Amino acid sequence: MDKLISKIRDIPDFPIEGIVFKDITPLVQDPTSLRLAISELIKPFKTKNITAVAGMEARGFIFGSLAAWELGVGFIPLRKPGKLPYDVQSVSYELEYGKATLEAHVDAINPGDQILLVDDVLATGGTAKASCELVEKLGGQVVACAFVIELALLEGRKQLENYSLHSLVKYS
């Protein structure tokens, strides 16, 4: 994973003072690193009965849609309010620096669908937990949550104790 680590840059004091943002832009700009990240993200799930991948706005769209493509399944966008044109379900949650809401179309998930949840970073776990709740509210089952980066010091895993987790790069 050293190749991936070398493509993740720190941006201090973003989006607010005291936060060190892990910027994946250099990683997604490099095709070799991007392929490696997607390959490693989906490796544990290739033999699972995944029926769709869900990704959180916005960076989860990058990794989630590519993971869905590689697994040969559809992609479900979990969006910020007001972005989806059809009937939606929503879940609100706390972030480490504010509040947020995620929405998905009511028909995005069929009862019993086996969903792999994908995002770029697991921090405090609020977004991932809300995403799991939204998937389940729509009738799906979360098979696992996969992240490119895990900020272990923020203990996001505690929010997701009932789910299988997979992360590629862990920062302590």
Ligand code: AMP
Given for the second form:
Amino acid sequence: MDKLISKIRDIPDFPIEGIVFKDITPLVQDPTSLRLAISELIKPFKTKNITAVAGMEARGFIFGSLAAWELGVGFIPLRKPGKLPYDVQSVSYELEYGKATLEAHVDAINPGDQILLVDDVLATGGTAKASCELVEKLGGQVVACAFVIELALLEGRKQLENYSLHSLVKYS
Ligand code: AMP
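Taking the form predicted on its own as the starting point, write out the structure of the form predicted in complex with adenosine monophosphate.
Everything in the complex follows now, all chains and molecules, and the chain you saw is the first one.
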């Protein structure tokens, strides 16, 4: 995973002071690293009968849709509020400061769908946990959550104890 680590750029104090932002744009810019990240993300799930991949706006769309492509399944965008044009189901959750909401179309998931959830970064786990809830509200089953980066010190794993978790690069 050294190849991937070398393509993840630390941006101190973004978007607010005290946060070290993990910038994945150099990684997705480099074709070899992008292909490596996607193939490693989906590796444990190739034989798990995944029927759809769901990804969180916005960087989850990049990795999630490519993972869906490689698995030969469809992609479900979990979006910020007010973006989706049809009827939605939503889940609200606490952030470090304030609240956030994710939405999906009510018909985005077929009953019993086996979902792989994909995002770029697992930090506190709030976003991923809410995403799992949203998938389940819509009748899907979360097979696993997969992340390119896990910020282990923030203990997001604890929020996802009930789910299988896969991450490629761990920072502690
Ligand atoms: P959390 O809900 O705390 O796990 O935050 C996860 C979401 O916030 C993911 O969608 C990430 O894209 C983003 N995020 C949180 N912390 C960082 C960070 N240090 N660098 C880049 N993205 C982050």
